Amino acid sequence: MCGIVGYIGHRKAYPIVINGLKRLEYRGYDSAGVAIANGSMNVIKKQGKVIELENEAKNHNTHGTICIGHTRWATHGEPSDRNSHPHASNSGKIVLIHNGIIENYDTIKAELIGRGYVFHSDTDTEVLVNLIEDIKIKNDISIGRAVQLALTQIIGAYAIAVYDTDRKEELVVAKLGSPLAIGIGENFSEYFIGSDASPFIEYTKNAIYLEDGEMAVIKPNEEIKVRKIQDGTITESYIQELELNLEQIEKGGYDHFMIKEIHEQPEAVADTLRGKVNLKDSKISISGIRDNIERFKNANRIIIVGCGTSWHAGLVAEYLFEDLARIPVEVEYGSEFRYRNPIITEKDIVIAISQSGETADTLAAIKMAKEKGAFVYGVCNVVGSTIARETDAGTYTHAGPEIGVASTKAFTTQITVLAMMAIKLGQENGALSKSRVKELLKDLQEIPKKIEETLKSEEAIKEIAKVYKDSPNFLYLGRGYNFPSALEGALKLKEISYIHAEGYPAAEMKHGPIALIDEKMPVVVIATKKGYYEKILSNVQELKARKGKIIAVVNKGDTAIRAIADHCIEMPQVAEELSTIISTIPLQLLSYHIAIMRGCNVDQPRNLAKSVTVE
């Protein structure tokens, strides 16, 4: 969850690293720190956001061409200066930054204390850096070899960068379960490291993504050699050309990344559809499905695994696959899936959904599913991510970088991909008629324009936000395809405004939640014409009879619910199967504007990080 950055080469390193930390601050913002090699090792670290570190660094020497940096999401030890990374060994010669969790740190710490080591933080990371030093001294070996041996004793997950003042022209990096990219300068003259490529995108388009269990000793003007941690053998590393560009990771005139990404959804969904939908021939081209069509046709069931917003996308997919393709579906939380000893067979297909492609729980589910012989299909956004590499096949959403912690365009593009998959499979197995396929594809093509139309309701949504910004609780209700939209709307509000909110199937309101309804309870109801409208209308009447405050998301031209609701937000009509993509847009805008009016940091909500790379 933390973000790590590093540079070694011929440029002044600190500005590169501090700018990289700002770009990775979506991964963690409890504290930040840097270590700069300039004759000696200058470590500067500070609780709080990267700007606090930047202000502190003005009082220090920041010259040098080697620097590593870290922005933290706390696991072991509360946010504080002393728990901030980088952490130094007892001698002060070795410094280390770390994203991940060392599960057996307590045992190792006790052994090191017995050998006279002293610890100054509560972190697992300080244990690792001292273990590396202990092994280096005891065996009189290089830092690279010491890191390799130390990591064979570690249980857990890590992406690390290590610097040793005894080896002034090299950095050591390694990865297991946490992402790590290495940017390669021209003719190998310089190297950049990052939890993703965003810290160095303006300097190079070439990068290597380390695989699990790999490490490298990086030296300027030498070609990188990636080795297996277990036995030191050199592996064949693949240099990728990055698709990311600088403009994509800047705010582009918006106040926050979240609102920028909400407004990018028409373009993001269009990019997701591009090259895949042929309306003239009523065809969908998804290579991952085409190349494995027999696996899908002969599958007993599909198991969908995700976390958070991706789990909500999986719930929508359950409706889509069962409705359109007539394939049985189960949806699982990645964090629970492998711990309940699930029954998985070779006839099952597991679809793993993740924006980052690095979600630890989802990755663990993938590994277990593959061990049991299932075919694993990935739906993710980040090209070259671990999930993209670990799955048997998959489809990218092509949403572009999503920097805001609260997912927006990732959700709508995930549903777009899953809808295309369901239509394709329904077409292939005969569950959908030609005319129905044509209708659905036409509706899919119109989704970007309909999102644009829905975004025009923003000013009206702002006015609603003013009324309810101080409410302590919200309920969200939906039925059918829009039940997951209700869950997603409630999650967005919780994440960024810190208002307690819950999503329910509208019919379940009578089985408990209706007890909460009074004149102080705002209830967001998704009431589209093509989704159990009469049933939803009855639910709205029940709410109104108990003086609930009703915010209804309705289709244009609605009159029945408009006559009852306190507020209405309009959206265009769309096929019921695709309605979640549109209905979620007003809910994103409502949560955003409520959070802004409450003075919350929408891009960096407390206690959250964008990419959950630890359990």
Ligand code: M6R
Contents of the next structure:
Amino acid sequence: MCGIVGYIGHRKAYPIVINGLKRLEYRGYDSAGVAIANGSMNVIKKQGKVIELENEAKNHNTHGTICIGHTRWATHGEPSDRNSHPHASNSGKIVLIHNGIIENYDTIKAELIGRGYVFHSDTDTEVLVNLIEDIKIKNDISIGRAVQLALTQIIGAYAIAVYDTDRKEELVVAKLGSPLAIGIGENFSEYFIGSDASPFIEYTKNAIYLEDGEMAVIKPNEEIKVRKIQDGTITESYIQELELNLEQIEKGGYDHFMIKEIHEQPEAVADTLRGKVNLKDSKISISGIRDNIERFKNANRIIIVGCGTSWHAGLVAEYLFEDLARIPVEVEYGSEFRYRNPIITEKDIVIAISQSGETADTLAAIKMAKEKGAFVYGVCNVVGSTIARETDAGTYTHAGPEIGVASTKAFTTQITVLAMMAIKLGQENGALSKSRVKELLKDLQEIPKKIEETLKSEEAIKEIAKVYKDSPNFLYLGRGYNFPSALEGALKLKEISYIHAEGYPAAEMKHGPIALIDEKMPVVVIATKKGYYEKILSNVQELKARKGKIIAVVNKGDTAIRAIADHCIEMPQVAEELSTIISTIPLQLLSYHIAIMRGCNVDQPRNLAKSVTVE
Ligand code: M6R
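Previous: the form predicted on its own; requested now: the form predicted together with the named molecule:
Now the complete complex, all chains and molecules, led by this one.
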């Protein structure tokens, strides 16, 4: 849940690390810190965002060609200067940055206190750095070996980077359960580390992603050797060529990443579809499905796991798979699924949906499903992420980096992948007629254009945002494929504007939430022509009769809802099965503009982090 960055080589290290931390702030922004090696160790850390650290660092010497840095999302110990990383050992010689959680830190801490160690923070990380020091001194061994031995005593998750002033030209890194990428400079002359590759993308396109249980001692001008923590044997590490570019991770003229990412959706969805849909022959080629087609055809059921927005995409997939491919589906929150002893058989397929590919609850659900013999399929955005690697097969969404904490383009591209999968399976098992497949593929191809058209409502949406920005509550209603849109719209609003919002199936309203309706309650209703229009129309009338304020998302040319709603946002007509992709767009824009008008930090809302790598 934190971000780690490091550099060792011939360049000035601090600017590389500070820029890298800014790119990783989506992982947490409770505090930030760096340790720069220049003879001794210069540790600078500060509660708050990376900018606070940068301001503080102006008063310090930041020269040096080795630096490690950390941006924190607090788990053990409140956000504060003293709980910020890097943490130093008692002698001050070893410094360490850590992303993850040491579960058995309490017992180790007690033992270390018994041996005279003193702790200056409430973190689990400070325990690890002192354990390493203790082992190093007791056994008179190198820092690399001490890290290795210490990690065999650790229960939990970590991606760490360690520096020891006794070994001036090396950095030790290790990983279990949290991501760690190592960028490799030309001829191994320099190395970069990061929780993902974004901190070093302008310096190298070559990287190794450490696997769980691996570590390396990194020295400039020496070829990297990755070893197993367990027994020190050298593993075969694979140097990947990175596809990411700098422009993709910067704001590109927009005020915030979130709005940039909302506007990127036509292109993102086009990228998701690219090379997979062949209209002429009515074919969909998804290698993960093609290579496992018999499994999918013989599956008893599909279980979908995810969290937050990805769980909402799972709900859409439930409708899609059952409707188009006639395969029974269950949708589960990763966090609930893993702890409720579910019945899973070898004939079940588990689909894990995750933008980051690092969400701890989803990851744990996958591991459990695999242990029980299920085939696990991943739908992830981040290439090389843990979930992408842990699953048996999968499809990337290719949305490009999503930096804003509120998920936008990840959601629409996830649904695009899931729709392609459902159509493909419906085609393969005969549930869909040739003509229906043809129509659906044509509609899919038109989605990017239709998103573009929908984005044109932004100015009208801003006007609506002005009217309702101070409302304390919002209700979102939808039916069928647009019920998950209602949930997603409500989630977007609460997470970035801190307004309380609920999403409901429109027909459920009369079973309780209707009691909330009065002239102060804005109700966003998704009322598209193809999704039970008449029923929704009646729901809108019921709301109006109770003086609710109706903001309706309608199809172009709608007259009946327009006649009774207070505000209408138009979207183009689209096949009902694909309508979530479009109806979500106005809801993203509405929450963005309301949050901006309320002065909220939309890219880094309070208490949240982009990837939730803790339970
Ligand atoms: O990376 P993931 O898709 O696994 O993340 C899951 C959720 O944490 C995420 O969707 C979260 O709900 C977003 N902040 C929603 O905008």
